[in-house]
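Single chain ahead, written as structure tokens, the form predicted alone.
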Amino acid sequence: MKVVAIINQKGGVGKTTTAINLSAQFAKEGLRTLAIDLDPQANMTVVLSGGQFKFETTISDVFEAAKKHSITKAIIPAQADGDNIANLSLCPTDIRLSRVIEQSLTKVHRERILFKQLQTIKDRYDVVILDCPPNLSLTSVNAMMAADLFLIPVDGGSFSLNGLADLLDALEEVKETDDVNFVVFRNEYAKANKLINNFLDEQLNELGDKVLKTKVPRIEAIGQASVSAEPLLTYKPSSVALNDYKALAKEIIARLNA
């Protein structure tokens, strides 16, 4: 089982849409995929549950009392348009997660709660996708401890690289290595925005092979799919952006197997 954390301190770069559509793509490729929502906003939860808001058990319960609420109790089949999505499971979250995480600050081994829970299900899944919050909270630290690869989306804004250096420093500190397994990719890419693209490409060149070749475009269908509580794969199977998610999944698998 490999764990991919989609992370960036900057909000609005498309972490959640990436987590949703990448999870759906992995599942389509036949990989047993688990998507875990670690963002209290619960946007991925709503989309991959087909629009649900209430659940018997969520990741909040796992962080609050793992002995009583194991992660297996929180996992449900992912859904789209009333049907289960083959090979895709969801561990939902809720707004309580922020409060629960604050209360977990005094717990022993608090940074390894998620890692320990994932160890109990490592034979059930091929890949786990973690949708992280836009901050370096204890939730993010748990994701850092558990992840084998960090996927960092960068959008088309001129300030999209702000905080990247701080994030990489945090990853190195938590993983206790200066050789963190991370990759960056261009998300919400607008080909016509040449000035910004040239600027970002110049900045990203410094990261060398840490930058993936795949660029996911900015198209309305991706946002419309989320509003409809579906991944793009089921909302609009003919979308050209699915080719980009397929290519992104292929690059990530290659990095995981390297």
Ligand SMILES: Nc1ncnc2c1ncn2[C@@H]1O[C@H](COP(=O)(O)OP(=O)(O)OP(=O)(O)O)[C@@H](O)[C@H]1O
The other form holds:
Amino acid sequence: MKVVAIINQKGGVGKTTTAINLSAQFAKEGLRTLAIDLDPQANMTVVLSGGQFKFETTISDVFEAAKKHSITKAIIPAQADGDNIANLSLCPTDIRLSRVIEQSLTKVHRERILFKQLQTIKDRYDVVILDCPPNLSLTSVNAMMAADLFLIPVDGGSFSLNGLADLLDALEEVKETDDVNFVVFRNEYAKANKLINNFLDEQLNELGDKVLKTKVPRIEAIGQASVSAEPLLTYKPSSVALNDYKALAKEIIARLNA
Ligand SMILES: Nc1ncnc2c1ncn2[C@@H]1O[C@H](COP(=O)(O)OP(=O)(O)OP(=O)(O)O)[C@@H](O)[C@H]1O
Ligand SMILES: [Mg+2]
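Form predicted alone done; form predicted together with the named molecule now:
Time for the whole complex; same chain goes first.
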């Protein structure tokens, strides 16, 4: 089992959108995939549950009392349009997560709650995708502890790279190494924005092979699919952007196996 954390403390860069569509792609390729929502905004939860809001057990319960609520209790089959999505499971979240995490600050091993839970299910899944919140809270630190690879989306705005150095510092600190297994990719790429693309490419060049070749374009159907509570794969199977998610999945698998 390999764990990929989709992380960037900057908001709105496409973490959740990527988590949803990458999970769907891995599942389509036959990998037993678990998508875990670590953001109390619960956007991925709503989409991958086919529009549900209420769940018997969520990741909040696991963080609150792991002994009583193991992660297996929270995991449900992902759904789209009333049908289960083959090979794809979801661990939902809810709005209580922020408060629960605040209260965990006094727990010993509080940074390893998720890591320990994932150890108990490591034979059941091939890949786990973590959708992180837009901050470096204890929830994100749990994701950092658990992850084998960090996938950092960078959007197409002029401030896209602000905070990237801080994020990499935080990853190095938590992982206690200066050789963190991370990759960066461009999301919401728009070919026409030449000036900004040149600027970003130049900056990203410094990261060398940490920058993935795949660029996910800005495409309306990607946003529309999320509004309809579906991955792009089921919402619009003819979308050209599915090729980009396929390419992204391929590059990530190569990094995981490296
Ligand atoms: N490639 C894309 N093409 C078109 N729209 C996109 C694309 N990627 C993301 N979006 C849209 O951009 C918005 C922000 O995306 P998303 O919610 O995935 O970001 P996020 O990083 O998870 O945000 P947050 O930091 O709040 O968790 C959403 O409305 C989403 O539909
Ligand atoms: Mg998000």
